[in-house]
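First comes one chain, alone, set out as structure tokens in the form predicted alone.
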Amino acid sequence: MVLLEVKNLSTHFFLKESRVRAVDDVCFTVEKGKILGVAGESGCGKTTTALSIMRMLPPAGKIVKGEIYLEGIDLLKKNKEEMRQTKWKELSYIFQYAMNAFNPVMTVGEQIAEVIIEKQDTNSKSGKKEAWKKVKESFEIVGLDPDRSKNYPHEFSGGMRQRAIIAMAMACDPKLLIADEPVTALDVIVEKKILKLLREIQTKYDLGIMFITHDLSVIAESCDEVAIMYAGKLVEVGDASTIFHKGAHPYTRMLIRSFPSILGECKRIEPISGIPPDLANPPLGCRFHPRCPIATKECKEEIPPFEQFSTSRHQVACFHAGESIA
């Protein structure tokens, strides 16, 4: 069942002397009970794609075209009030960087509490009870002392910020959550206990999940699903197995050889060489050939078309997809 699906997205920022193209022309889906991986070099835009989805862009932002759509309704259709109200309850979203996410001088518990009671509109003195309860439940979810939840965001470490971060997204059940970069910063130990977590709470809860970040072994232990962007396109997506062993977009594989391995034989990683383009003034045709090895004058002219490659989950942009880059 598809939960997100994602047509045509396009979104500019709009700056004084130049419009940048963070996110242009991208088309993907969740599915429930799925956890979609979104990869790719930092500035290729997978921030700006959900912040987007959570219409959550900063000022100079504008979705230009496109259609966004949970379980069927388009997101971009609702009005301010109607957003807010998706927003946590059908619509959640773990930040970057949990060490600043919370305000130091309110408890973590209240602050995750006063989001409960935003979405069930009363301040009732039965409505703030039943949203400490909540609380103490989130908090035993993500494997938190309920108790904890009285204590300020400097007292908890790195992996309970975390946590708490987590136990926030989910007070209010949700049916997609979009986590980006949610290990950032941590050590690997605290790394594999919080990747753990979610595919828990993804199935225990029939979650649809889309995770972004930029670490291609975490994708390939936690993502059912996996998304390549590069300079604000999608140029790759297929099921985790097939991007891996059977990735068809020049830029996929390469990213692949230029992350170390810590399984088989000991290789010398591949750096990509160039750096990806301005998006203020993108090469014209496929935004990746100025560094791609067995791009031809139609990449540089054309623009590739997404189109179904070995089967029906696998879609590339690529005009010489499959082909040998040596």
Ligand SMILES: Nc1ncnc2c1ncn2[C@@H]1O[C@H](COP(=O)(O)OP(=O)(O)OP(=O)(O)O)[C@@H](O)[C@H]1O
Contents of the next structure:
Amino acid sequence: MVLLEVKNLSTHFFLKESRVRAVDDVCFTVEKGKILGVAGESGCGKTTTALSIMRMLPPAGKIVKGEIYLEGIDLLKKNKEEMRQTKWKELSYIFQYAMNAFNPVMTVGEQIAEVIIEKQDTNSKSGKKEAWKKVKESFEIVGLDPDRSKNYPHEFSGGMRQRAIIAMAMACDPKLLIADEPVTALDVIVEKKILKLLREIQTKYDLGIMFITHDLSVIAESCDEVAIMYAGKLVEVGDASTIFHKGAHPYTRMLIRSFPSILGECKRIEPISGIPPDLANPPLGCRFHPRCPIATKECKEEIPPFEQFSTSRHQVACFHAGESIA
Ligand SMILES: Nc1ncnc2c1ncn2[C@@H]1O[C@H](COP(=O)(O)OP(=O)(O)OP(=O)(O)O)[C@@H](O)[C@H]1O
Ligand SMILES: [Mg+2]
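Provide the structure of the form predicted together with the ligand, given the form predicted alone shown above.
Whole complex next, starting from this chain.
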């Protein structure tokens, strides 16, 4: 069942001298009870996509086109108050760099309780008691001792802080969780534990998760579906095994080759030469064509449509999808 549907989303940043086309005509869905991994190089528009869904863009950022449906309701048609009600209750977000987001002078539990109380729209004694009950429950969900909710952020290790961030995101029982690079600041062992935890939570609560990372090896282990972004565009979407074994876009294939041991094989790492384009002045045609080994005249002149490829859930935007890149 489709939980989130993003249709033809374009978000641009309007700067003094230029317009940065950070997200351009992006379409994807997140299914209930599934994890969608979103990957791509730094600056390709992952965070901007997430912030557009949350309606939390910085002032220069504007959604110039598109629709975003959560369980069939267009989030872009909601007014501020309606969106405030939706946020955290139905739609929850773990910010990139969220590990440092806790206020150092309040206990972790107080900060989570504050979010819950705001959503309850009551500051009564029973409301507070109810909120603290939820804080303790959410600590249990993420495998933290509920008594630790009385501790300050500096009394938590990095992994514990990450769990507490997830507890905060889960505190209002959301339907969809967007996690923006939640594990990049952690060492590999903690990272794996956190991912395992997200998977457990997702299974238990039938949650939809949009999991953003630039690390493909993380996605290979933890996601059901994968979306690959390049320079503000979605270039390929499919189930994880299709993407990793039968990825059809040259960028997807090159990205996979540029990471070590995703499939457990001993292979040479091949970095992608060149750099992503300036999104204030993106190349005409396919945005990947200047770095693509099989680009032709057509790729330089026309934007490839995002079309169904091998299966109904596999879509690719490439005139040469599936062709060998040698
Ligand atoms: N506040 C802003 N003002 C102007 N441009 C911005 C702003 N935020 C992001 N951008 C630009 O939008 C584009 C997409 O950025 P975004 O942060 O969404 O990328 P990302 O894929 O999340 O990157 P990373 O992996 O580094 O987090 C980049 O070109 C970036 O420079
Ligand atoms: Mg980002």
